[in-house]
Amino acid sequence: MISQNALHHAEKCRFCWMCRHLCPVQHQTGKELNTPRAKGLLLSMVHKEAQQFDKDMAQAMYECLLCDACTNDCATGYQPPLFIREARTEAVVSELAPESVMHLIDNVERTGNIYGVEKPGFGREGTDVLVYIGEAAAVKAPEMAENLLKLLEKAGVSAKVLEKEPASGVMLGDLMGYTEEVRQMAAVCAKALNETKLPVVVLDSYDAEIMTQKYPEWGFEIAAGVTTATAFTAKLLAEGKLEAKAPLGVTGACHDDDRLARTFHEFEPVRRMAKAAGYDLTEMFNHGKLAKSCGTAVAWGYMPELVTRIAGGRWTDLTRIGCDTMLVANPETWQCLSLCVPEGCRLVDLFGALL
């Protein structure tokens, strides 16, 4: 059902409870089924023919954000998302995936995004960099995308944006694993990006992850290179192309999104942006590599109530340290945290704050 490599990880994880306290889904549901260990145990039982892979098991594989907190904390190097993602492929192929998930897959196949709408255009002609906006920003956080583009213009950077930006494949990959359909989507996107011959600045770290981690593996490397929008903006600040603002006298905390934190190990750029925007900084208890997820756009698409609760947990983390200002620079983070902003708290887009 799953590859030998994924099965090896599942067999090891089924014996171990050591990362259960890090799972944001398990925190909210209280269900042992939502721990990485339980998912490994289920797949081990299927492999040993002690249980059939059924709809309930498929449902369990989707009650996961693929946030990688478990992998990050594993002292022995095992990766639960590896076997969870492959189990999702089995769920789709076997027609056992939840209807809400299949609805999103249909949306992606029709429109290129989980939202099932035509992706708004941000087309611009530029000569210095190509900005990749992504699906979540285009549909759910267009102001953040516009703020980034205005910020680059302010810094004297000539930015190009494709009029018809192809999907990166990350949303489909999270829904059904890295199938041939996902690779084909990635090939189309990589071709469009490479044809510009420009370095690519990516707003959504989820898109940046698949471009830097999977595209080269599939033979679709972005020749001119990929940089996250946060790292690029921090570089402009360091070079003096953007000026720091005067202190606001306001304390805020940066939320480290899952893939920026655990794939790119990038923490300083967003904090440099926050300081340049005038904020004094404090830290939530879980930050950096240990940052708790606030949810993802894909997970919101098929379990919105649970993602709202998970995002609410992140707001609780903020208020526990006596802070009321959450600082973000990722469109998926913005989408999830905006679902449940507590009264008296503020959600701040750092690209907009720097303007």
Second form
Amino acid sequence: MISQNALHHAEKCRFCWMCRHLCPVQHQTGKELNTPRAKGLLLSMVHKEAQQFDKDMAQAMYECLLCDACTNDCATGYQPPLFIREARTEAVVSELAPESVMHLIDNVERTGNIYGVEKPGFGREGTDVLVYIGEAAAVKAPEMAENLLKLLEKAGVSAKVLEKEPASGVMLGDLMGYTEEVRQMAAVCAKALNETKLPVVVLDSYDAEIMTQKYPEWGFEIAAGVTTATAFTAKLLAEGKLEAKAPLGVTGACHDDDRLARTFHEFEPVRRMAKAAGYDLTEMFNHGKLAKSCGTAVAWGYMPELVTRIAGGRWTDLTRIGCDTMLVANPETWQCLSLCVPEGCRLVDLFGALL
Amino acid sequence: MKRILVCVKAVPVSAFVEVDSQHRLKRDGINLQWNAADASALEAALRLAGEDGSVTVLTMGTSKLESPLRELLARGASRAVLITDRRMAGADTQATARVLAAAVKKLGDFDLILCGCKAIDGETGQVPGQLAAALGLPCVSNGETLEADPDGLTITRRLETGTQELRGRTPTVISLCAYSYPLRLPGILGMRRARNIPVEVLNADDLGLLPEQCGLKGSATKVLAMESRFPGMRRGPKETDLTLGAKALGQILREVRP
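After the form predicted alone, can we look at the form predicted in complex with its partner chain?
Up next: the whole complex, starting with the chain shown before.
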């Protein structure tokens, strides 16, 4: 059941093949099927009843990070992730989604996160802002979450964290598309955040994206506003509430995560944080708006081997420019890049580096 | 509220659509989406119907709408009806309302009939009123909120200068403003359920309508001419400087609304 709107995006390709050159999954697998264009063509064929939506096709729809690199450079201005998400919904409805994906969906329905574990609590009282930690940070990068909270304390910001933080819906949305089940999960989260009446500082930009882009579309907004943790930290630096450190004499490169780069167009705050932490900066190929994805927590969940290779590709980008220090401020990129740190290279959490 | 009928219309996804020699929108080969105001009407109906009631969606268009109608079943509608007949092509609002009214009569008694206040392609907003007239029912236009109790309905209407609260009895026809009720998404279980619900298809003969009552022949009005107000998309020079661009935009807005 692919919507007419999604088909509109799938069928308007001019065959410029730009997305083929940008797709980080295609780079690693070399499979033609892993270009956004090919996925659009497949869905178009299904719509024209020239092809069955089968297990192989469902598998192809999951070999995508939903990183939006293709959207960013689409000559026609169309959005492949829009129809890829709907194809995932179709795969789940038809019971054709890969076993590994169904296992993660079960985990999310049971625990709110793909890891299938009870989310560690970071609960604390505060009056200035509400910090939303998110599933990936709480389970896979708890040090980054602790570092952010310590940093806010250092800056004199009274930060509240919910004792039982509800899931934002971003993980389920990536696994089975934007369905009513995801919307209901988001509604619970929005209600809990709004009850605090505090502005929300979101550590994981993937959570920030769904809160700012999809929640309003679904009929609920975060009334006091949503800010990414990186933008908030950069503001604290600009206001002099956090002090810059002495130069370290170390050159590092910031990895722009997909959402900060392409949804929020936020490049400067991470670099300001890096400079304040004492690093000299250099840039990798495909940074800023063209940032190459290093994987996501959800994709790691059902295709860990491929995500490790994709993250490895980002490390290659780093060493290619003669640099050995990767600077990150997102728990999901931290999780993926830490899978394969090359010998002699370092992965740095910028929140920790500023402490 | 037990039985609710919602009239929905499929409108072009893109704003760039062509018209034929008779000034009708060319709908072949373009992708369609449900009109935003009709989506609000459906959500309002689903909330009023709750677990016990039923919501029927009714549309008029090409046979290609069967699949999009199934999407509305997945969102919670219990029955979907498609009126499709080449003889109905080119209908104006009155001919459309006549066909819809015939379908409503055939489908049975409804406590409430909801429509969107207007479709984004035609922008007339006339069908809800004409439908009510054809059915001999009262009509409330531009509804923003709807609440039902055992004695009737409370409706908040959007006016140009404010809002108005009304009380009314059923059955009645109410048109809803776009985005007043954000439509729920299709759920996984809803999509599985929708696969097993047939979309009912009706034509002019099923509705007992003569060819001269439908389509162009049955229309009281005809579009004689159309003119594009702005020739070309880019009217002014391209401005790449943000500040100058904002100033230019401000100037245009002042021209439109001094």
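Positions refer to the first chain, counted from 1. Here the rigid core means the biggest group of C-alpha atoms that line up within 1.5 Å when the two forms are laid on top of each other. Shifts are known only where both forms have a C-alpha. Model, not experiment: these values are computed from the prediction.
After superposition on the rigid core, the Cα of C13 moves by 2 Å or more between these two forms.
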